[in-house]
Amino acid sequence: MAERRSPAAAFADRFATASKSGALTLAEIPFLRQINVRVDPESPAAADLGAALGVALPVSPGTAVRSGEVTVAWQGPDEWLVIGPEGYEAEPLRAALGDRHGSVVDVSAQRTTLLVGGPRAREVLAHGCAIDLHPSVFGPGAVAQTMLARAQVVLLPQQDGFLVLVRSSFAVYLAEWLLDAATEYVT
């Protein structure tokens, strides 16, 4: 069976070196589980899927809840991505929906998870994104689906960064994009 590999892993070195000068810490975080749940916010399955995460499913637009090592983002009226840690399972969320109407899918292949963080994190990712990213207007707590740079991602504001979830297939392309414009904190 071939090693699992993950779309940014040929920036390792050059994300460690980037980060070196304190101002900017670059990474990737391979590998986390996202699973797209749907559900109708006011049924009983919505509040069994709570249960089951452990955190009731946030219903105020661009809000993301933690439960441990779980964050739960709104992503529309009737959506929401999990984010957990590799190896978090999805069949608990399943077996909590049952047969009634719903989906619990594991997109996890879908993205990877880029990490911005550092005290120029905001400056940076300001270069590329529209949405403001000042602290009282979108901290800890808020999730964003915009554009950084010319790529789609969902943004979470994080207390030491962001998590910035890409595509895979853009994760070149924002991994690049993202040294580049670190360059001016970073030298």
Contents of the next structure:
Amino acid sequence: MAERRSPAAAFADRFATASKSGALTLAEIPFLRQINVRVDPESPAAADLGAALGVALPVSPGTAVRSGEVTVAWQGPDEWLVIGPEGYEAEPLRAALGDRHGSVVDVSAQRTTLLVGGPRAREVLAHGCAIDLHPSVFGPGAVAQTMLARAQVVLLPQQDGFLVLVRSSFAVYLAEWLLDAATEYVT
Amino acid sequence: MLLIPCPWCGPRDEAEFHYGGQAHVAYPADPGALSDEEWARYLFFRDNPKGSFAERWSHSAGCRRWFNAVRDTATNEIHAVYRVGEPRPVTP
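After the form predicted on its own, can we look at the form predicted together with the partner chain?
Starting with the chain above, the whole complex follows.
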């Protein structure tokens, strides 16, 4: 069987070097489970999916809720992204939806996750992102789909830094860009 | 660069959006009954006003939803945005 490699695996050393200064933490968090859920938020199926997740699907645009290790992020008025650890299974969600109108699709391979943490995380992202990243408007509990250095990303603010979900084919580009943007803070 | 207020995500950079042309162009009730000229008129002829213009936009790099916006074609000012299916609001 072929060896499984994450999209930004080749950057592990350079991320570690850039993280040494303490100003910034760069790392890839590979192979997180990502499940795309689409359902009418007012339907009984949405309530059942919420019960299976342990938390109601957030209906307010740009919000994300947590249930244990799982994050449920708003993606659209009838669309959510469920992000969990590698072993998290989509099957219970599929069972909760049943054969009703909606979809539960494992999209884990679509994106990889980069962690941009540390005191300078916001400055680094602000070099290539037009939205307001200040914690007063974009802190934990928020989510945004936007452009970072012209690459489409999902940004999830954490207590310390941000998770940047980027398409696998853009991961190498974005990793290079992050290292370049971080130069002034880590050397 | 325009700052376009997506009705779902709020104000975002123009680069996140995709333009969809004139809004409220109704599909003909009975396309088969149209003459070639009428069909061409439906397909290709659009208003080109100087001033307020209702347009379709898609927030393609964000929530990927289509919505309508009333934009002043002379000043680029966006007077209103509203979701698909909602009537065009009254704007100056």
